Partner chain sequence: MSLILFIEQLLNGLQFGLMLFLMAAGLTLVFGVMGLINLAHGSLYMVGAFACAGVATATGSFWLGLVAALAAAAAAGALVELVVIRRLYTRDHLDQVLATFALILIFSEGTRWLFGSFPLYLSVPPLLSGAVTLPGGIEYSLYRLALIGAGLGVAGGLCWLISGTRIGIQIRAGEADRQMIAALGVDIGRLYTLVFALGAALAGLAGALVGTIQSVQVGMGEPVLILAFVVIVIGGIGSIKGALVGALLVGLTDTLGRVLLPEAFGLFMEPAAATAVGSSLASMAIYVLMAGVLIWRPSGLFGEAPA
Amino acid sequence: MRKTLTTLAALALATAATAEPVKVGMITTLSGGGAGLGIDVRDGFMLALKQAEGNEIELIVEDDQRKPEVAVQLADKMIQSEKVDVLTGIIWSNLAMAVVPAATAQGKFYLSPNAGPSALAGKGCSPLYFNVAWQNDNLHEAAGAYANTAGLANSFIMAPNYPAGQDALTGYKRMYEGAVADEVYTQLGQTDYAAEIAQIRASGADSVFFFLPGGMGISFMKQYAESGVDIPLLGPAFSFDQVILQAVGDAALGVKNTSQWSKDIDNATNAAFVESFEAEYGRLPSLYASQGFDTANLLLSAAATAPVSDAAAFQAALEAAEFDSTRGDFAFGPNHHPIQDIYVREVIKEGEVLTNMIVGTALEDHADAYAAECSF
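Now that the sequence is in front of us, could you give the structure of that chain alone in the form predicted in complex with the partner chain?
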């Protein structure tokens, strides 16, 4: 599948004199399991481009099918034959690790709308790599911090047995001060959680922290609701986005989760984003959509102040992050990862639609734990 979207100067004369066309290659997951995330990022990104009149961004979107080897091929094609200036779009950390180091080594900018593996935040950081979403550990750290303030002292913690799952439990334990009732690694892609739920029931814990993205989270929460266990759940926003909530149904009501974005963050940019996204696509935006939207606006802000052919100036323009984020305040740390507030949300029902509402702030102006290891 291939889409070329050229939004050419309708109001070219009105834009700054420095503006020159920027060619952007988006590699994201549009088919297979996890396609919902890539579709949201793409739709958020395209919405921002559509709203920015007179921009000269040329966007090419390709589907990586969640396969690292496909992503690498697409990146090679975009860099060598399409001659893009900027790459973006990758959802999964293992794909990002396959593409990003090679792309930045060839002098291309990479703006991450989602994946934030620790290797790219610490020793493997690059001046051309910017993460607009979060470092992978951040939302789990926030869940740990929230557990402390909520007085939770005995957590059962659970994640799939793969690198991002291990990072999740590490992130939670970095902030969490209570005891760990039990630590369980499930299989990646597991669909039946009866054995784990029985362990939770027997553990005597006062809370369950879990990181089970996509379909794994849907399966777990449905089965948990049927099991009769009533220990409160806690997790990062990845298991509670707009798509997952509709599939889980009322079983998710009242669950606390941590996120850097929520549709009720109170600022004008966010309100306009939520309204226009719903009008354009007929569904509520997810955090992934907000990340795509912010990534596009960051790119537009840099393109308006510096030509992409002047890499140093373009990099400085990205570092300045002079755009209106849906998250309100937004700034990059020294390793080009966000310094931002992370909120605690609760799953509520608005009419017939399940969604999230902010109930507190878990971490303010939070930076990631790897910034000190990064030196450009």
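Output block for the form predicted alone, input the form predicted in complex with the partner chain:
What follows is just the one chain, with no partners and no other molecules.
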């Protein structure tokens, strides 16, 4: 377990001198499988704090080890002992489901820089819960929409058996108009995909849609490349993002994937973010880093506008989302999930570095499918 305590400057606005400090608890994955995702969320978040000036943000960072029971213990400690005002940081949807409902029930704001389970977008929504990344289904819905335009008619679909994996295949099927050759759920954290690759080989599919984040995706991609199966792959950014590509290698070249962010989105905020992240950390930012950066800037914008002790005013300030996002225009829907464009990217090589390039837009101003079920 790991803990750092940092007091950093926030946003330079005229009201900064009288603004109320905000104590933030970040619970994220910093060790074991999937640590790269949490590290990038943390680093993007802390970069935004470092770049800002004005309000005082006190940040406590803890490692959940990708274990729900650890995340719950950390959240309880942060709320009851540390007296945090805001929680953030969770990567995995099963951990979010273990932490977020209890945190919001105790009057704490939760800003998600990643996990967006459907249960928190619909009937289980809360006025204190904001997702700054996406609802889990979204990037998979975009992949389904892209598959239609690409003429893919018989997809083999696969994801881990946990809330985000279930949302992934639900999202793909919601938009995809073709047939499903087979639908397979793997174990969360699985590293051997020989059986699944054999199923793909025998399926008669013309495409494979898969969602396997972190180390799961690395293992699958390497084994798939070695298998000789030549059925085209398609997936969300989570399986083809900067965190994963260098480990996968050239096997990922040319694969299409869907994302609400890319380092080549053409706006000044994104260009500055990519440049400053690389300068600060010596690597290109990932999707997760951009989400951490945007989450911090949303928080800073709200803290500069309203005191966190006035929950109604602070909620309204978060809902206004008056910050410069790496994605350009940013707005929340009525259930506090983003309405945004989702792009099609292709894995390319820039020199010796694998990365992504936008080649199209899959969905414009896309909202999630659960907002109508949410009522505050």
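Residue numbers count along the first chain shown, from 1. Under this definition, the rigid core comprises the largest set of C-alpha atoms superposing within 1.5 Å between the forms. Being a predicted model, the structure only gives us computed values, none of them experimental.
Participant: After core superposition, I'd like to know whether E82 moves between the two forms (criterion: C-alpha shift of 2 angstroms or more).
Facilitator: Shift of 2 Å or more: no.
Participant: Align both forms on the core first, then report whether A164 has a C-alpha shift of 2 Å or more between the two forms.
Facilitator: Yes; A164 is a residue whose C-alpha shifts (by 2 Å or more) between the two forms when the cores are overlaid.
Participant: Once you overlay the rigid core, does the Cα of G282 travel 2 Å or further between the two forms?
Facilitator: Where the cores coincide, G282 shows only a C-alpha shift between the two forms that is less than 2 Å.
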